[in-house]
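Just the one chain here, laid out as structure tokens, in the form predicted alone.
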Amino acid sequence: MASSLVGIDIGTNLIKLAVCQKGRITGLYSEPVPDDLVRDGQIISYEAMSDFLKEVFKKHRITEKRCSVIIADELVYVRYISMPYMKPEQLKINLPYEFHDFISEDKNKYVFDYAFINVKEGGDDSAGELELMAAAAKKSVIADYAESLKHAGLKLAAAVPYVMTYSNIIREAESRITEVENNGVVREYCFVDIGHTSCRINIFVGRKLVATRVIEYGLNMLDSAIAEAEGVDIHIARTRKESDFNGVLSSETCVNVYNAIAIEIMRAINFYRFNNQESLLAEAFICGGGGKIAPLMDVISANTDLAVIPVESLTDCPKEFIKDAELFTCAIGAARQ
């Protein structure tokens, strides 16, 4: 793990950085992001976004240049591989091998990595097993990514899918566990991550991504309907969504918008359940915006038969950072390199 390392979540409403120094959460900061500078996840313009970032280290006084950075999911392939135990060597050169049904063009063209989930090396009896969560993008992606931080002064160490993020933070919880509190059992998580435009469901047994599904309900639903129930611009809906004005939050149109959003995070979870008959999950660890909005938990809570538990019990955030955690869940798993 590098000792300092800052993780950069670039979301359409907000920007969430987490600075880790020698293995040590020392800041988390957020900004709203410019109009029609991301959308769908994805950089607009990258000369803008260089500027930007540029302002967000000068606001908050961050020192570290090395950034590691969350890819929008559109701009990266992700699978699980199992394969024979091989040196790094060989494995380098037999990764590119393993995109063949996702990738037709030149392979030249792209930049392939990967991360050990699990590692069997055999014995004399017996052949080796790798098990990887191996990313594949292209140059000229990671490229502009590169070139976007360098005229911030900033410097790309790392550029990493979304579902590593969360891997990561799977990685760093079950370093704290003894294997006599976890008994020997590979535990099930469900990420459940409420974000601006929509929300993202991952179901992990160990680190190993076993189910996914975005869910076109965000939070900016919520902006439209107090927008439309109070007949104001949706900029003023924003502010009063974010500020719980005269406790809109609790209102009848919010929570409307929490049952709609609540309905399909359950039918998702049952799709899961009918197809992993043996799944024995229980909990959901809600992150991202949502995660900070007291009614939509209880109304998740009520509408499923999950457990709805705050992903900082995952984490190891100092105290005075834990109540944020929700909101920066990538952006730790991001620096957690």
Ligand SMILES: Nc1ncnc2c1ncn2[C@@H]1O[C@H](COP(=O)(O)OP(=O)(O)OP(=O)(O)O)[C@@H](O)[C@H]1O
Given for the second form:
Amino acid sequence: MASSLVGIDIGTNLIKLAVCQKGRITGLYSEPVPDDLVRDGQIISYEAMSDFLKEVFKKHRITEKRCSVIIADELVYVRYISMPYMKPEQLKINLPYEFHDFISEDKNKYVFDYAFINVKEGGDDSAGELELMAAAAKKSVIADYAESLKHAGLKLAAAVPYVMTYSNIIREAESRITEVENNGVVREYCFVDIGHTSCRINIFVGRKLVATRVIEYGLNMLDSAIAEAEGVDIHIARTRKESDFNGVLSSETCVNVYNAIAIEIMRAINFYRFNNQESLLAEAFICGGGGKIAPLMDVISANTDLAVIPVESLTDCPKEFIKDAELFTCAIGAARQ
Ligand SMILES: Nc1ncnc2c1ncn2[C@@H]1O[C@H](COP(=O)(O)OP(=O)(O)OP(=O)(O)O)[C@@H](O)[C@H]1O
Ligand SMILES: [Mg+2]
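Got the form predicted alone; could you also share the form predicted in complex with the named molecule?
Starting with the chain above, the whole complex follows.
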């Protein structure tokens, strides 16, 4: 494990940084992203992002240079692959062919990477097997991120797809659970990231990603609802939301939005259960800004049959950072390479 790394989650509304030194979280920082710098998870201007990163690192006096940046789902293909055991050199040659259904262009334009979920080397009488999460991204995309960081005086140590950050968190959490405690049962993990513009649900069985669903509902809906109900501009509405001004987060206006979000989450879960009849899924980890809104958690608990579990139980966050574990889940996962 590298000694120090800054996990960076660039959202539409907030940038989240998790500084990890010698495997321990030593700082969590967030800053509002300038308007229109990020759209649909994608960076609109890498040059402006570079200036912004420089500013944020300076403001928080972060001296670590090695960064592990999350790349938007739209820019990366991620696949779960199960294949006969092979050595890393062979795997490197074979990996691009596993993506032939997704990538029709020249494969040389892509970089491929993987993380093992399970390795069975096999013996004289049994064939070995590999289970891995593999990812492919365009070289030009990785180069854009690397260049943007370089101009900010930083170094791109890793580019991580969102789903891999959860997988890293599960790996760390499971490494703390003994086989006996786990009773040999493979646990289902449901992460619901309620962000500014969307809500992303990722379900894992152990470290294997089994379902992904993106709902185009986010906390910006609260901004519009508050702005309309209170006759204020959208930025003022956002400030009122973030400071729970006059208890606005418990108002009927906001509860209506929570209900709409909860119904969509339940729909996605029902769809998953329908397709996975053996599923015993009963709990969800809420991440992102949504995790900061207690009445929203209550509505999700009441309107879905999922128990909302604090994500801190997985992240091994030092005490002083526990209250921020939800917002920083992906940044922490990125720093846990
Ligand atoms: N303490 C708080 N109370 C209420 N809302 C909050 C609080 N802190 C942050 N938010 C809201 O959470 C949202 C930001 O959350 P998050 O960082 O998960 O989104 P994002 O990653 O920027 O968006 P997306 O994932 O959609 O690109 C914003 O709408 C912000 O106003
Ligand atoms: Mg986000």
